[in-house]
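So this first bit is one chain, no partners, the form predicted on its own, shown in structure tokens.
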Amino acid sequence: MANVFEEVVKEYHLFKNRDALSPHYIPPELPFREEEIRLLSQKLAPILSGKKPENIFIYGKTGTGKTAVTKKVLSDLNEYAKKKNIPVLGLYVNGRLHDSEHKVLLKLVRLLDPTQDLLGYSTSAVYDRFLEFLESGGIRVVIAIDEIDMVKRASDLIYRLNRSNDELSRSSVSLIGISNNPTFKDRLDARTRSTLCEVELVFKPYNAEQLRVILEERAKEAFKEGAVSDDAISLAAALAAKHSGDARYALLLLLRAGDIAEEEGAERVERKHVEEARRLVEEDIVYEMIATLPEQHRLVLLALSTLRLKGKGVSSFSGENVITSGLLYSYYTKIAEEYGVSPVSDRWFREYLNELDTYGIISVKVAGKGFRGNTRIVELNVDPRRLLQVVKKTL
């Protein structure tokens, strides 16, 4: 019998380096982000002369280059410090993967010393080891926490890292917080906000022409010569420009289009392949975004999808079964308590609904006839069954 992998593993005839279209790939050059790189570098430069830089918070929608720019600057910082023999280190932590104060501190200790195994140690013990390592080497660190809003009790982590400077004499700790949510800082407690002394950088979305240039550069790395048409690149750029200027979306479109063309045995990636890829990418991105939303947002969506699947609601003037914000809030508080999470106030709940509406996951509108005052109706814009699976898997 022939080896089964002879059929499923085939040599790419269009791709040269498929990974160049991955969202995790950091290219040597970052077009249209030169100013952001310059500003971030300037803010961090004092650390190279023994001073503590200000904390920095970076905001911007998904796919605006926040992570790529931060990683590029930290990499250059580390390279320069090593060449000049300066005890400075830039560390990067993904808050989605390390989503608690304890996990972030464990990751930081491992980055500083990979031989350390502190599993089972308390958060305070891990923190003390972290400070001991810094102080023993006189190391000044810049810690970038990506998707910092995904870290549970982020206020406690930020406060602890910021106040660590009071316990250090030879070292210092500076923080870069990266978030898609510009209101993230407002959710920190007053104690933490008062200690931040931060600078804010906002990354604007790319426009269609910028996205086209970015795709052209990546396509040269990803595809063999002549394997992708100009029309395909232009369409992917135009679609991504409408999708909030999201470069990640553009890259995924071209990647999926390439996969479709490969499967078809096409001679090159054409416009039609991008059009076919659009549905797959939009669905993937929506559910991936849902999986990475803050816990409270996911609990709201869990409550909404459960109500929808159970057919529960309030009868409207037209006889339609609808879910009001009041009913949803009541069910959300019940779900939150079941998961051992304190439900937020009605005011914050309304804010979460507005954010989910902005993302396009739900639609919120005033009820109208048959309802009292400004009652709002909440509609779900995605498949409730798949939503339920995604949310339950992540909670």
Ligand SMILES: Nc1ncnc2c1ncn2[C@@H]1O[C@H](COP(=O)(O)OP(=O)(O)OP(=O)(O)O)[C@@H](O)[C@H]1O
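Between two forms, the rigid core is the largest collection of C-alphas that superpose within 1.5 Å. Residue numbers count along the first chain shown, from 1. On a predicted model such as this, the values are computed, not experimentally measured, just so you know. First, how it differs from the form predicted in complex with the named molecule.
The two rigid parts rotate relative to each other between the two forms, and of Glu337, Ala81, Leu168, Leu280 only Leu280 lies at the hinge. The smaller of the two rigid parts turns by 35° against the larger between the two forms, as judged from C-alpha superpositions.
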Given for the second form:
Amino acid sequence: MANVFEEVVKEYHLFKNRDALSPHYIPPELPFREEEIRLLSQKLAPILSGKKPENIFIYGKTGTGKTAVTKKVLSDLNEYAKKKNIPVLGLYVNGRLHDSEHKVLLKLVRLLDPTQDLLGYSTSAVYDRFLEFLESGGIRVVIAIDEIDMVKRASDLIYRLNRSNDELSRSSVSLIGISNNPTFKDRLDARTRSTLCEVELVFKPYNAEQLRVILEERAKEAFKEGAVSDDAISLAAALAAKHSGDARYALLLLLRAGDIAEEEGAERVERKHVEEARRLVEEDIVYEMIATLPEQHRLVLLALSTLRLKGKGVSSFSGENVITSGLLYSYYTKIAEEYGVSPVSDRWFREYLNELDTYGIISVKVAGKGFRGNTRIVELNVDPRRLLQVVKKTL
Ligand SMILES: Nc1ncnc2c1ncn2[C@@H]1O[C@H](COP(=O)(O)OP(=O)(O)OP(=O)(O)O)[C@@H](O)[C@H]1O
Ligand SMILES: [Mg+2]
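Mind sharing the form predicted in complex with the named molecule? What's above is the form predicted on its own.
Next comes the full complex, and the chain you just saw is listed first.
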């Protein structure tokens, strides 16, 4: 029998380091973000001489390098402070993973002291521990809260963290809030807004030429020499430029194109591989969006995909098997209860259907002939099997 690892450990003929295209890879250089990096580090620099930097709000569309730039600057800050023995720390928290005031505070304490386990403590107890820790070490911190719009009642968190400066004498807390949500800032009350947005940094979308350079750099890391055609890179860059200048989309296109070319045993990644990849990536994006929808929306989708897969429905005038909103509502109620969630009223349910329709995941239509006046039917626009998988994983 052949060595089993020969089979399992995949040999690539085009990729040299496939991970260099993954969304988690932090490239050593961030072309076209030199100015943003300089501004951010200038704004933070006072912390190194004992002053409290102003709070900063970073806004920009998705894939414009906000996370990459912030992580790079915080890691350089930490490295510098350590080398010079200055009690300064940059802390990074992602609001998507830690989506409440309580969870963010827990994460902060754990970043400061990984041995602390404050599970089950009240929010104010966790907060007190956080302050104690800073004050006892005289530590000045910059806290970056990425995707801050995902944190429930973010205002309370911002207010509390900023107010901590009144209680600290030897240490200080500065904030960086990061968001790609254009309405986030306006949703904050006036006082919180002026607290967080003392300094504002806006990241502009990349244009096609910038994306081409970014991709070229990453491709050098990721692929063997000559394994990607210039055409393929230009196309991926052009598509991503149309896709609101999103570098993540560009990288994902190239990654998927590389996978397709590998699978085919092609000699190089060509335009056609990027074109094929485009379809896959669009799909990935839809399912990723579904995974981050609010819980009630996901429960509605769980009910719909289950009904679809079970072939349940009502026969329409033309003999088609359709799912009416009434049928879906009663099934959704049942599923919500199974998951220990109180189902929303019929009125809210209709509102959710409209939202899911706007996102393009479902289509809601008037049932017409053979049905009562305002009966609506709900169609699913994505693969029910994959939808079920994605939603189940998140519930
Ligand atoms: N200037 C750049 N050079 C090289 N890679 C980049 C550059 N800007 C962004 N990237 C890469 O593109 C991807 C997306 O960037 P990043 O995660 O920083 O975007 P973002 O602005 O935080 O987006 P979102 O709002 O969706 O969180 C990452 O893989 C990142 O490494
Ligand atoms: Mg980000």
